[in-house]
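This document opens with one chain alone, in structure tokens, the form predicted alone.
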Amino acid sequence: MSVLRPLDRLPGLNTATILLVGTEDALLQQLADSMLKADCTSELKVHLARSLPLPCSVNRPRIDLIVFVVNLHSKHSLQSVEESLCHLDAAFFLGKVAFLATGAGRDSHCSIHRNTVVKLAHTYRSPLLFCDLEIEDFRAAMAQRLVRLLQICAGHVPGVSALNLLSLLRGSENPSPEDL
């Protein structure tokens, strides 16, 4: 087990690999299934992990995008994501990491405030997406969005890089956490 680096493996030909990290196994599996159903010109590989670090494996493909899924109803979910972040090489935060907060639709049941996740994403200079993964239509829309983001991070969209996309997403960000 070691620090995960973005370029420690050679890329596969026309292959894009995403790693979904979170404690909600059922929701991650449903999201992965929705992503595999989405229209994609690349061969899509979806891997799931409860936390990082990943076990060392010679057969592990290069990971093009990591999405940390935080359930706003579970403090354990946030704690697991925070502990996993230290197992990533800093180069991953140059456009190859995103945060996905789920469960925001039912504010009264949230044990984690939205601003906590906003500050976490801002600290790591990574995009933050909100989606209630329990609702199938929302999950399908998020799956399509993640597939498109993955294609960009894998270098399969001409003229757009992960770093370029990151600067575009950062430009449309909400106010900084200091203003909250």
Given for the second form:
Amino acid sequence: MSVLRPLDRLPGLNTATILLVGTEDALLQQLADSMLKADCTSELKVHLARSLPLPCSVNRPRIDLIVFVVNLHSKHSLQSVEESLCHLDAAFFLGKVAFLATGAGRDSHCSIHRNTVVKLAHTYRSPLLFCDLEIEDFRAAMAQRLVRLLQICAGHVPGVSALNLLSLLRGSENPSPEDL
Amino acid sequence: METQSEEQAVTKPADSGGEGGPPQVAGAQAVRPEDRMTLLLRLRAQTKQQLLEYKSMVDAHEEKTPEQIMQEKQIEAKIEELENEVEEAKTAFEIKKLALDRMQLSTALRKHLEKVDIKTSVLMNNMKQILNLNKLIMKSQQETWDLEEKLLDVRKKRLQLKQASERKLSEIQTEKNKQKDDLDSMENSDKIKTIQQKLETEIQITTVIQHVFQETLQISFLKR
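Now show me the form predicted together with the partner chain, since the one above was the form predicted alone.
Shown next: the complete complex, the earlier chain at its head.
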């Protein structure tokens, strides 16, 4: 069982790699396309996966950011994400992991409560982003945001590190999800 | 239990030379070295940042992580403690940076002032202007304060006048009431009753005397 470690490989020159993990293939593909269309000075590599662990046979570059996409309409996606989280090295959670919850717009179809993902993100001390990936404009905006996040996590922005960003993002979150 | 999952990779080539991807004109040879320079500088900054991150990870791993299994609550508390430490380190760093910047700024300013002729420098003009404005501000603030004091005095006097007039009016009222009371009491007093009785007796005596005189006059008329 291979555990994904954040720094076990050397970074490629001017390259940033993001791994999108989620059960919704179509949404992931669309998000990947939006990200590649976004403006970025570094070379972007987007890897998609349904779940971890990743097959060892593939020669892949150092992964800078992992985004777990949870679809609020299906409990299966949340389960698969939770199972995948075990295959990550703890060092990843120092800013290189983010959760993305989609489908919050259509409240009637939501089978997972919003608080569940909030608690999940809080347990793993990672930022939680909300976006309706089915809507083009929101997807493009989220893709842009993810590209910026990726650049910081890959070390392409001098002066800001992933951990720094994590504490910055934490400051603007709602305080104490224990109140929920 | 291993679940082999599929993986797909999608890539995008970097914009040539960096920002914005301007169209490569064949004749613009001068543009290429510029772009290369910026690319190199950017790569340098990137590599520096990545090196910093790796170094800090190495330092972090040298610290012993606690191996014992802690309870969930303890873990939560420990995590929050560490997070607070990170925040404190960040703020301390920011403050130190500010202090350093301030020191650098003041030395640069001092050097600049030493170099430049004091009478004509723009900086001195600015500072003189600032001083003048400050004086004006202080003067007008003082004036405002004085005016407010005057206003306050006038208001106080008005209040005092009002209170005095209130008192006078209430005094008048009490006087009137006293008079009315006196009048009422007078009607029921005993003195008046005795006077009334005496008056009645006097009236009776006078009527008797009147009758007597009338009789004598009638008798004298009859005797003629």
